[in-house]
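Have a look below at one chain only, the form predicted alone, in structure tokens format.
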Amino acid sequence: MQAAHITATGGPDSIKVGTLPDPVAGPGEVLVRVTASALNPIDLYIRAGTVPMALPNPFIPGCDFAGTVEAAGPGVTDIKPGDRVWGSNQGLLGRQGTLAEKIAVKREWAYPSPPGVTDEALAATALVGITAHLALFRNAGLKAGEFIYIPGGTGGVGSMLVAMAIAAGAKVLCSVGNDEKARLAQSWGAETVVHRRDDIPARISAFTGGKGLDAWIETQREPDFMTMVPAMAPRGRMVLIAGRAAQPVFPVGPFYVKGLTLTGFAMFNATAQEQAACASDISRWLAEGKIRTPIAGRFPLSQAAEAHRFLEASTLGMAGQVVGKVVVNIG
């Protein structure tokens, strides 16, 4: 099969495409021809090795995947071949990753795909969808009519989280970098700032009428504690997804004063039933038409190390051109 692997931790550059010898389906897994895959930070993390993670030798990148089954492992008797799955977690504590045009997944990875969504959507929306889900629902505890504040409405995980809170039936509202994005935004639901523009906390209290915020989910990389505790509602929920290297200054008499609650979570440390409950709704959501996942880029399985480079500048170069996914296309 041909396969986007490195051989030593590094830049864009040491990803390479060839071919390596088809993976078979174990005892618990699936055998999947991979149609779509798509790109996200952690990918370029590990691959770069600022991560550090045991990884084979060649290692496969890449995390999420669209396709169809080709075979079936033993044991399991609920997937058959030629039955449509995506899914994510792959690429990650030793996995093998998805940038390929086979691979081997075990079965609780692998999610039925629901008729009518393109496998270049589903692998598009997994990790983001996943992580968004976890995000709102398990650690925010968001429900109906409540506020919430999503930092990078646009980006890839911001999307998700605007998405599917206002599917919820949230009050939303998130900040984006220019009026284009903010139009974006806008035609999913969501009131918008714009960061260079706006009082972010004057419109949060204009948003709220007063009474402050239920949730933040906190999508940057630099979280601002100082304008976050202010901004919430006694006993209001602010979740962390990024900020690997922060170490901010933090008000600890106004937050345990408000009776507030701050959770954090990589998405890769989610059980496979945590992940598995969120991929259900996440079909269906899609299904209904109620989510959609932007892209921003598509590019062949040849072109592996330029997508890598495109999210790249994007992300740790903070260009900011990217809105929504870079999806890698294989089948």
The other form holds:
Protein chains: 2
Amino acid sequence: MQAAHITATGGPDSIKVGTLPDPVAGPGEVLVRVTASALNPIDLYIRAGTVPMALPNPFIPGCDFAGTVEAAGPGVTDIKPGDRVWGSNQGLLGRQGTLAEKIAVKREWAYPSPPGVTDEALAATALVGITAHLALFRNAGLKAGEFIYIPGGTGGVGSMLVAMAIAAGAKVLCSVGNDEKARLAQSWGAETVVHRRDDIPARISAFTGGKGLDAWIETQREPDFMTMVPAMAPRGRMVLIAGRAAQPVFPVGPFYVKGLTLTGFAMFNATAQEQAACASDISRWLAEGKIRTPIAGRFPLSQAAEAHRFLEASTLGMAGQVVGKVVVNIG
Amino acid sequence: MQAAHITATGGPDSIKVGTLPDPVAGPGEVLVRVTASALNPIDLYIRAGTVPMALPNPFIPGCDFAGTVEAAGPGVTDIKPGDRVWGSNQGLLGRQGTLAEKIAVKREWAYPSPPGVTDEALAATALVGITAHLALFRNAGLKAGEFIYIPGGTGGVGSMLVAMAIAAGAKVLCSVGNDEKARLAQSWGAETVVHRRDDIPARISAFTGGKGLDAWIETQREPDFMTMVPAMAPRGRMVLIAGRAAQPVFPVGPFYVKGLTLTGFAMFNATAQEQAACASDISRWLAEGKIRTPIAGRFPLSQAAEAHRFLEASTLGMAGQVVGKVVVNIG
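Can you return the structure of this protein in the form predicted in complex with a further copy of the same chain rather than the form predicted alone?
Everything in the complex follows now, all chains and molecules, and the chain you saw is the first one.
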């Protein structure tokens, strides 16, 4: 089969596309013919070696996938060749990734694809959708009618957070980088503030009628606890999903007196069971049109290195000027 | 009735003891003849005005109480004169406190006293016991066999945390100030480290066999996240219950990647229902001898100011040289 792969961590050019042996579905696995994959920042960090992980050699990068089952391995009885499936979490923790024509996936990581939703949409939604769902519901316990603030509301995870919070009946305020993104987020049903221009604490206070935030999901790399802890309502929930190098100051007094909760997670440490619970909501919401995933760029498998270069430029170089996911269409 | 009271916040000398009108049990309340009360640091902060709260004037300080029901107010049918009760949470959020011969208490804040346990032990255990129970079980979700670290393990709340964690089947490491306190905590069943002498991260690593801590309850005023976040196991739970002025640096990366949880609370913001759930365990554990509360000093009601002065000196001035609670015996 054709697959993107690296033999050592490095820049985008370390990605080669060529022939690798077809994988075989082992016990409890399914063999999937992949039609769409999508990139996430974690793919860049693993490829570059900045997030060290045990990697097979050669290593196929990529977490997200959608496609069609080609064979079920021994012991797999509830899924059959021809079934459409989607998922994420490949290419992590020693597993091979998804930028390949075929992948062998543990049954528990493959979710039934809903009719009427394209493989491209499923692949583009996978990791960001599961991350957003875990943050909103497992970690923040978000309920209908609550006030939530989402910095970076048009980012990969951010746009999912906004869509899912609205789908859950919450009242959403998000921050964005410019007026164009503000109009986009408003079209999804969110209120917006613009970084570096608006007085965010004053806008949060007005948004919540002085009550404070029930939830805050920080998608960006420098959480500002001195601003956000005072902006929370009693028993508010704060969630961190980024910021590996950040070491901000933390105001202990207002945090504990208000009974706040701070949690964080890396999506790839969630169990298969936790992620499958998210996946069933995601499949339903995509089918109902309640969430949609903007696509910023499409590349064929042969241009996997170019796809990485495009995402890297947009994530690190262009300070988030691109809205939407980078998709790799395969086969 | 005789009662301690203040007419303005200030030093211990602002507490006078004299005659105030007897309270009356209103709808849903019980009138309790108090036999024992106990002091907590929050009493000092409210009296001094450093934790501002709306106060009646004159204000009777004191949170904890144990005694005997003298009358049940309208609508109270499940408790009767002569029943022994205990509780905490009076003298907070606008309520009158417990350094008085009689108090009117909402039924939901009065718990049945277990036979064979003295009123002094119940009063001394009330606020610290409920605080420790909330921290260990509601907030940290502590389970049998887990590893927990408790700085300040012979303090008021600290000694309760140690006793309850052991009662729950957890493995307990606590920090103490000197060898005498270490022997005391070891006699309760805890491992110990001594502040400013032992290498605490190395001791935590050895204690947990390299796994890291499942729970850390910080009772002291300067939490050190840079030391403690790396010492936690994946999905570990960190709880703050002190440190109003602390603003330490917070390492975001290891916190979120390990999926840690940080929560905090001020005990007086817990609901009556949450506290009653703690009280039933506390009554049972006291009756079974699984927890015990050291008494550092006993004062009659007429010496309420002296009791405050003693606790203030021990808490702030003597850097925790005194182990145990300060009890006020009444009537």
